[in-house]
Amino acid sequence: MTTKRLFLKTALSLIAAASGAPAWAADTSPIKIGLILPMTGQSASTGRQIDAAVKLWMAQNGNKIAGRTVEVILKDDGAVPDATKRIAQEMIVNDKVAVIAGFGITPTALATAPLATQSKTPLVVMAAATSSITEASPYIVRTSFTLPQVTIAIADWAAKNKIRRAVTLVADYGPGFDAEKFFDSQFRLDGGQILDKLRTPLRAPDFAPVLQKVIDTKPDALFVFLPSGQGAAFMKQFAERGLDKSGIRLIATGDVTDDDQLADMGDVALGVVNSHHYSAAHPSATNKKFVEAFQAANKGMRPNFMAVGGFDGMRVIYKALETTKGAGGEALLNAMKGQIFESPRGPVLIDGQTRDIVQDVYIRKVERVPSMGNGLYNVEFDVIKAVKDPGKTK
């Protein structure tokens, strides 16, 4: 037996010498992260914000995990689901990525979900917000938010602040359906009445016809959800049709008063009450540090809720990769579940059961903030702590 073991040891040493590396050498190949974002088209602001946040995370935390280089492969899908699916397949098969991330809108995440399941590749949603996304694959983890999380909060606030009759206006796709459904159910539960439900196309919407319907209906308030990037155009038409002086209150999810566009909206946005999970004005030391670093790295660009979804997404990926020492698959997915940390938005948890984010939701009002250059900001005045996705608890 001793002679046999010696022979095997010698043979292994010869093979190692021939290959130029010891037989026990650790894997030194790059750890690849596939990042799929809409860098062009209507949702380009989402891609720009997340890409900047990913770069900031890596600048602050380095590009080495377990002795291996971390490589981010960024591809533009233009928010077109067929393109997203093709790119994801190429990343999984050809690039051998350990994880795919990004996903600016719901249809792109849903198009890719079957690939994540088939290949056992964790998929981190940094933006898309339809409640059901995490149910489309057991390999999906979300670091953004869900529309039910932020919608119930503003519906509840409205009913408690003398708003009795409302009209809803949402984009005609998954998150819009969630916003419409959960605002309606919570507002009516609190004693309110929905007078009309209006929808606008996801691409190239014209708000004039639906705003005229609002004028004709004369509600106490108009509740609005629109995807990131459409808020400025909506607010312009809202003012042009005189709704800002009509006595009809505008309430919204924070996508409408997006930090990325708020400075361009002007005084029409002042006083708009909205609910969301992140504001650049969030008064924590962690957020102040994040905003300063983000703006310094991006020529003064203000981070929005998409940026924080990307930043925290990289945190979840990095910490999981550190736990698995670079291994992917089921082990990487399990290492993402249950993570608890302090985000620029506040305390968050990746729920181990749903793989969705649990986070604080804030009620905010758009105000000018003298201490921040007199710019327009979503200033928080109330908070609902540790909100799970109501779409999964009902």
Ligand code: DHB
Second form
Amino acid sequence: MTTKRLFLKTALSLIAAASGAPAWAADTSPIKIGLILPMTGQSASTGRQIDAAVKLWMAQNGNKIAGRTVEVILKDDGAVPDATKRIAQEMIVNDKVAVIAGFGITPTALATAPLATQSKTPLVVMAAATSSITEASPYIVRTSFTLPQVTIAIADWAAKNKIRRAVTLVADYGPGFDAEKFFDSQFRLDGGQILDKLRTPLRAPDFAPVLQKVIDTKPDALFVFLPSGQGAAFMKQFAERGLDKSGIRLIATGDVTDDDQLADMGDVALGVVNSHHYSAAHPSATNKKFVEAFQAANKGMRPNFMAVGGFDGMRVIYKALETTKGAGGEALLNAMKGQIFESPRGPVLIDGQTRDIVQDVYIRKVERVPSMGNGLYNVEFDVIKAVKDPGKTK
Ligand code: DHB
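Previous: the form predicted on its own; requested now: the form predicted together with this ligand:
Now the complete complex, all chains and molecules, led by this one.
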């Protein structure tokens, strides 16, 4: 070996020793995606739905990007914000994840937002839906929806359909405040009157006292937002107190007539008009394929809007990782912005400015669908195209 070649060989092995891999070799380390979901506790259905959707995405799209293996690290936060934050910290520092996804309820996303900014780690919010979440960090991208985005449509529908006096009932935290505020302002703008604004606690709500107030107030309609998982208990009490036969119309966001629970709600849900961005009965080829594959892989479980937020979140992450060849940070964030695709819910865009999702919002009515096993479904009968989140403050 000549002196020159020997020098080159030594120099290269020094570089290799310093970096842990030969300098010229492609990175073959796994690409890690942190997934933080409520797998236990009151919001466990959200975790179950999103976990199943993420697994379906990977079964259909493989686990290789740019020659590297994609690894999803799933951790249960029980929807407790301190736990979410601690898990996110560990994923960033120890696991060196490229991105963190999930976030079943708003407080867990807000608690983790500062970590995303400090570490320049993109956060993909697949479930939580308070408008302000995307403003809590420039590294947050959302594939779920926002409450203002879906609420305006049902307020407009109500005002156009002989509902003059309404009472609102919402869960007492971020998304509930958004739903209450945007229903109130839109309904009054349309000439309606709000007679009362009622709230129930996020944890262990008791609907009896608020339903008694509704009976006493006798509005034309009761508008309701409750987070996914509470709809069935609410409907049961609504029927038990005879409200379904009282002439007071029930209207809602689609969180209440959630596909995860709708099949078991019974006749009380029939005829409930609501607005939302996803129905398992959405009549598109893309959705039919999604629902069939999801049910086949999950013992017949029907996907709900949480599942679609998870499935589309994986789409956004995969396409962005393909662009960056697995690199994270700002490059990954930028590759998520501006993505346009056909989701099971319909066409969607990740707005490059706000990092929030732009999507169609549907007005639906709960009906029995003979062609779908006579099950209860949210049947879409009107659509507002390409709705941006109206809740953004800047
Ligand atoms: C949130 C949670 C839900 O289950 C839902 O249906 C809507 C919003 C939230 O905490 O942001």
